[in-house]
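One chain comes next, on its own, written out as structure tokens in the form predicted alone.
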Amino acid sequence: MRYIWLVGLREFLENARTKGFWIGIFLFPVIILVSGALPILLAKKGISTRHYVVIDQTGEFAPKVRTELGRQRTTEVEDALHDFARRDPAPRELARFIRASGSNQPLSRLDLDGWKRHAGSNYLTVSGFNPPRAAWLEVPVPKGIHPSNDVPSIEAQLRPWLRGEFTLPPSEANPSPKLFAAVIIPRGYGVGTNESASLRYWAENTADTSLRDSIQRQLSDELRRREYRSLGVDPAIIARVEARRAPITDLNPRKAEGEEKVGMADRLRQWAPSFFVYLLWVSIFAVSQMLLNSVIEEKSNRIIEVLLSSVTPGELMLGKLLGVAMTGGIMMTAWFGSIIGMALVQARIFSSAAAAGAVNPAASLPTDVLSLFQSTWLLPGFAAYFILGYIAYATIFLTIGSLCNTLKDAQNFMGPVMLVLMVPLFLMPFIPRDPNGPIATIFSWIPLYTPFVMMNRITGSPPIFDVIGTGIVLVGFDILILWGCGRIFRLAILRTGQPPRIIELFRWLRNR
């Protein structure tokens, strides 16, 4: 026992004096920070302004077309200008329309309404407020294109535009802009339901939408306002009966009486172990690769022939497994206080500003996510998930190692391992939807897949039965990929050459 644990002791230094060990502990949190703001950072300037043209030979529609994405903008503008005003300290020229927080708004908010009283139409220019770049931008019609020539003659003449063949006049958001979309809006459009009388929408880029969509909302609604009209039906009355929406309270007949309503925590609960799975899938298949790495070094460098005049092999393998296992514990211990640090920092901070009297519609999140914590077996579920699951890809792994005397070596095994690891998260967004379904308790069997998939289901109260029995077959199994891949290791950890065949390993298991 002495032997493995210094074997162990090694494995574990040779991993912790790695800049890669302490790089991946560290940079653990700040993904954490940084995912949620990126996404909204690279939305926001990300994208560059994209310009579009819009030729509506009816006459009828292109103005309202501009007052529905005027609209838009002036909502994205004067969003922005929330913001602004709820620096500290408030800008000068709004601070006497800053009001305190009430019980739905955020920390603090602009009395709109009353600086468009005082400040007229110039309400959005403000000293040192910078209005966000605009994501679309309508430019006039190519010069030589004119408008009221057929369809087929102005696509024609659009198309190296839309090609970026040529480019577009300097403006203030770009200076040598390109033309990203064009609009037509043809004769008789609306009218029948033929490709003829649709919109024209074209652009190159096909993943980006939105513009697309909300010309078609905007269009959409004004047909039905005439189809409306012409049947004698005023539209203000269809609005008012379409903005009915059926009340539904969401209610669980497991939580105490009383408190039976399904709040963000509930849903919170659902779908956390998806988190967790994907969490437990990275750091067994992370440390499990630390193990294969170090074999096939250790092999290529005849340094396992140094350890193993001192160790067996069996030690040898036993405290490689040690070793890492306790490298991937102390990873997943920083990964865990880094999470559960976040959210009581913030907890507090929220817990601060709404003692002074402001309130954030976020300020329970960290809060349920605390308690999610405390009242779940989500912590204990996944440390004895990932120990077990440890055991037996770790081993795999580590056999593989043996097996192998280059990394080239080791991928015409570690195919078919990556395609079992697959599994379980294809299998991630269906088993909270269903955590004691078929799917979920066929596969909660599999020893494989038994970590990954009894932790999705850590949440949903899965029967007693499958808990336990899942758990002493995972044990069992681990038992036996133990015995059997140390008679492998045993055998195979001074081989050199070519890796062996499959049935050869199966000999290697039958010879005592």
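Only a predicted model underlies this, so the values are computations on that prediction, with no experimental measurement involved. Just so we're on the same page, rigid core means the largest C-alpha set that superposes within 1.5 Å between forms. Numbering follows the first chain given and starts at 1. What changes on going to the form predicted in complex with its partner chain:
After superposition on the rigid core, the Cα of M414 moves by less than 2 Å between the two forms.
Superposition on the rigid core between the two forms places the CA atom of E155 2 Å or more away from its counterpart. Remark: with the core as the superposition reference, the CA shift of L292 between the two forms stays below 2 Å.
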The other form holds:
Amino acid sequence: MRYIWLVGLREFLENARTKGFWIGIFLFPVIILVSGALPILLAKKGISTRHYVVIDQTGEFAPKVRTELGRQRTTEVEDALHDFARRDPAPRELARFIRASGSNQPLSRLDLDGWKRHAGSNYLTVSGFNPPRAAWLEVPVPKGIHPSNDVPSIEAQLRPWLRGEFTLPPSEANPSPKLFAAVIIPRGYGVGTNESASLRYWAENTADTSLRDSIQRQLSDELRRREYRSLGVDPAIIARVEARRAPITDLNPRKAEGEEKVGMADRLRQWAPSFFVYLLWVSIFAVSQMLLNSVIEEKSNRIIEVLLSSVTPGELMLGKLLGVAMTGGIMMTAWFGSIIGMALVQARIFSSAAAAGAVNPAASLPTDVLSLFQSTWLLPGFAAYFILGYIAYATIFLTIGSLCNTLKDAQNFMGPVMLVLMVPLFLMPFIPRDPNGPIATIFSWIPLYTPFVMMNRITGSPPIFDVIGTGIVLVGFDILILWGCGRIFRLAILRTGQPPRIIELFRWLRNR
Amino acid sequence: MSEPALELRNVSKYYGEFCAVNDLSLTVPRGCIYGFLGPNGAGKTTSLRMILDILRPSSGTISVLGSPSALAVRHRIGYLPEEKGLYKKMKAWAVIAYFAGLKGLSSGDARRRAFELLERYGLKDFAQAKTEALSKGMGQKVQVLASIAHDPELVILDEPFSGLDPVNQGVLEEIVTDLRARGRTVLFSTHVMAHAERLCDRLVIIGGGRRLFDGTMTEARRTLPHRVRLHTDDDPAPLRGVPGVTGLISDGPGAWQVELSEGADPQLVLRACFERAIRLRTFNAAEPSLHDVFMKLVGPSAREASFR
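Switch from the form predicted alone to the form predicted in complex with its partner chain and give that structure.
So here's everything in the complex, that chain up top.
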């Protein structure tokens, strides 16, 4: 046992001394942080305001579009104000207003209408509150272009602006704004279904269609309304019909009565296993690679002979497995430690904010993560499947290493093994959708895939028979792999020259 | 202590049809330096691996320090394999300490011993260097030290001198004789006769997997007739009639070997040369070298092997 430990310790120290190990340990939390913060950062800074002109020759549609876009923009700013009100410490004026209104309602329930009445038309001007930058901004038609001209000549004049050859007057945020899009509503638009009189949307960038889609939606609504009116429908009825929305609530039968609503925590619960499977895959793969390299080093250096004059092949093999398991285990612990640590810190920040009366829906995320770790079998399951899966794959990689003298030889063996290893990744998107379906069940019973697939199913309440049965099969498989690979390892490790053929391996398995 | 350090009885090893070691028997007494000689492909490394129980013999028995398997007494054996390699990223002292630890030393003792050995054999300054930074010769010395760090009773060195410069060969010879001085047994293989000649108390010569000779240095020399080497521009044929001379062999242009019968005095040949007016440029009455013995014993089979 002491020798297994010594071999393992050396292996671990060797890996721990590499830069890759430390980069792996620290990079992961950084990636988690960045990937969490990136969308927020992008939303804030990423896209600059896009400028557009509207030329309406009918004179009827542009005001409608402007009103609607303005209303959307106001909603956007109001939402931002809403979020801002939840911030901790609570913004002064809002806090005062809420206190004055005599309610002990949390800020999240900011009574916007009340605030509007209270603050008047400047209700969006709150100290410290910066309205989000508008994604779209209508600018006046450039000088020299007359909206009443015929469409082709207007378009000819607009082209250089749209191509960026001319720039718009500088603004605060942008010294040389470019005209992003032009919307031309020609004369006779909306009369009949005349194709030639369609709206003309000009833009170099055809990928960002949000403005185009929004305008199309509004104009479609407007045209429909006109149609209704021409058919003699009461505008009040039209408004009522349009206000109608199909209500939807997501419910989950597995949850306790009264808490059936599907929330963030539930989505997390459903998708976290995929994340864990990916981690499991990455860790097993990384760790097995280390093992492969270290065996090949010892073999090509012939250090192996000295080792084998000191320890038995079995001790050597188990020692190496142990050493690399320590490496992987520490990496995993560091990763989970950082996730949990981060969640704890955030939960603390948010809970102190909540104590001060602020509630933020995003604040529940860390608590959800923590409760997910506490309440489900994810963590213990991950640990168990990591160990069992690791034994199988690491032993296979170790044996491949023992068969080869160079990494090049090893690549030949690695091909098929990699293909086998890829399968769980391909399966990953399908299993959470049907965690107890036939695909999931079949692959659960293949020992090489059990750790990944069962991990993926773990929050889908798989039948207890599957859990225990596949567990037993996996443990049996590990024992078999250790036994068989032990035999091959013992014979292969001293072999030089060409790697043996498959048929020889079977012979090695049968006799010693 | 009377039992031999190592004993092989009728040991053979087959790889499929190919016979690497054929019915090899030998006995290595304790406290001696034992040479294991043979040409390339003679079965030296295979034999050593069998002695260490890394390979199992196909037939025959091996007794190492009184045990049927080296693994049972592995802490009392040190081994340096033929192809030398070290963990590239480990420091010199750590490699020695690691192998000593695998041989049963506590980590503290192993560490102490590593520094002690590095200092004694002139590698003190490199103790903290990674082995990949060491020259080949230094790396090899580190490896030798690693194989003896646990003060083994039996040290097995496979081609320990190959790749070392003359100075370091001297250091290695010193290590080996130090071991003998402390009553340890050293078995080393080589095909450089000079080292064997200087160091060995006993030696075995194998060729084609068979034992060709086993005995002391003196016994080895006795396998060849006494001879005198001489250089002359004259015709040495008249020496044939001299009593005690059994043969005359040409050894290149102007060089000759005169074979003498057992116990004949080389001085007689010298006197005969004067009497017969054979002018000598050199006259060498040294005993046959191990090189001669080796060439005579394995020469034909080694050539054959190299063309196989």
